[in-house]
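Take a look at this single chain, the form predicted alone, given in structure tokens.
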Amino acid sequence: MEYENGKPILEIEHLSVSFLRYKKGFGQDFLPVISGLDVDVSEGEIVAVVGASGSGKSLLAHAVLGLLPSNAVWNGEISFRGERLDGKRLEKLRGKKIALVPQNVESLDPLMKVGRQVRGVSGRGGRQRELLRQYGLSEAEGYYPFECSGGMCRRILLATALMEDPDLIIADEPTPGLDPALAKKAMKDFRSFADKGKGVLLITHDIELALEVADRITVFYAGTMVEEALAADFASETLLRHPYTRALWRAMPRNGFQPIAGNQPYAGEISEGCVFRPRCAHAVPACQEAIPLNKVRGGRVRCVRHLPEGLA
């Protein structure tokens, strides 16, 4: 299958992630934290995954890269360039064709100087110096991470991800700690990267920053994808399909910063049906049933108000 921007790079279908946990006594069960996610990134595209903290965004990145903890179990299908992404193939691709910009700056090796850390095993000193210069880090080449500010460490992570010229970058909250000018530069660099026929999966809570460069926006809530929309649809609340997406739109500073009452449910408290139902002003009895993801006006949404005729 080909998408508007080009051939698919990353395809994730029906992804679910659960964690084994201990109950009182010696009992065990699995806590579901992600269910039924469908996300794809194609050539020339930036797909931004947005949602509140705790919605499962970072777990998506870890699942793709095979970095989930040992007590996690995942199901679904993850493909890269049309081939299933299993353990052996992932080992060859991770850090080369698929690069991660991690959320935590503590991912940097505290015992390795910045220049060597960015260069990795490639030995491409010229490329390393070019990237450090591009991000204003030339003087930091001989520093250890603990000698760098938080913003500098963010830029080091960005430079490291770009070192091997990957086909796909997964950027997990790449801009916290960066001043606005550097955050915008990072976004523009992702845009330039994608425009070369590459792909970016941008995981962020900063919707307004993502909208400056993204092609599509995937909205997560309580471990579930509730809507996928073109970035252009965020020009107006009326173009959006799901009540939660519209609530996010209203909460953006440029739209009046109107918060919505209530809180996102804890993973163990999610009931059947629409995960947003307890906070939704439009909830009806049918929202208590499982709701499929449907194509609506060029996007996709999981909402009873947009079910195909005859299913509502």
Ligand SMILES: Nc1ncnc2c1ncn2[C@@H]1O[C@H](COP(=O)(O)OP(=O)(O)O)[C@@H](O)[C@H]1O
Given for the second form:
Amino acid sequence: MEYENGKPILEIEHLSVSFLRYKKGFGQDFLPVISGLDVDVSEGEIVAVVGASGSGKSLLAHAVLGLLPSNAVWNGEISFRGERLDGKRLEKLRGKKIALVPQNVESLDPLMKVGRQVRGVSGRGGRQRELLRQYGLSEAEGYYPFECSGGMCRRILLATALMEDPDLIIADEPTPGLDPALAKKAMKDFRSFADKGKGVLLITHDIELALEVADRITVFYAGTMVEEALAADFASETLLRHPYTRALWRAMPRNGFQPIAGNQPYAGEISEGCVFRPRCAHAVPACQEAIPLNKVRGGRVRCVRHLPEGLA
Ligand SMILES: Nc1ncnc2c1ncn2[C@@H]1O[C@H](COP(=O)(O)OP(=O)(O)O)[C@@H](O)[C@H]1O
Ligand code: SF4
Ligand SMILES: [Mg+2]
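Output the structure of the form predicted in complex with this ligand; the preceding block shows the form predicted alone.
Entire complex below, previous chain first.
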């Protein structure tokens, strides 16, 4: 990391998201889908959010950007450069100071040519041409999205996010469909963006890719944050704190590809206590209680094996 001791850009505390659910008959209730998310990104940092599909990664991005569907409610605190975000302030920041690289390439406007798509609202032709050049899209300036490959569409989304010179990029699974060389280039671009004193929240299910560039890794499981570790902690299983993170480590190709038995539960099936309990070899009766996130060895973990003295 070239840019050290930066000020916080994004601070998320105790974020939860619930969806209004209509039940059989006339009742309705709120189904909690994510809870207990504490994520922050400072100047000069790439923070990766990793976790299986359905663990709540995109909902986190959508909550920060004010893009949750109308039947969702969120609670908690989201601050940008020290200021609490409400709906109005979010409107001002979105696309300018905070840019999203969306998960879905279909979010490109099908009726807008690549050049205009990247130019966006600011219309600065010089910067747009430079970005098109950097991303190998100069030839594609006059194409419509349907004329572009999946990899080109990903590069258009990346170039569009960089157009307004934001302070923070939230990249939601930015690499599927890119060949390995282009995926590595995208990671290098995020690294040089952060090294200018900016921040990146990199959402991915690909830990190996995240480890190439991220400073810190936040691990989600079944809608909850179970661990935050330094990327350097992934050098050895013993440096990791949570049994799920250790299982993810063992499932990485470089560590022998050992699969994790069982499945992540759906939001409606989650009971009180540790969300990983049904799959954990270390579970004890205390794991059925609500478990706080605790600071341990420069990271944070939600597990009874790491409770502060006196609580265990
Ligand atoms: N509009 C919605 N209505 C109800 N549940 C939803 C909605 N969107 C997402 N979810 C649920 O929230 C959970 C997390 O989703 P998501 O954030 O998209 O996961 P990820 O990005 O990690 O794959 C999933 O279990 C999903 O079923
Ligand atoms: S809290 Fe208990 S069940 Fe959950 S990961 Fe820790 S030991 Fe396993
Ligand atoms: Mg997602």
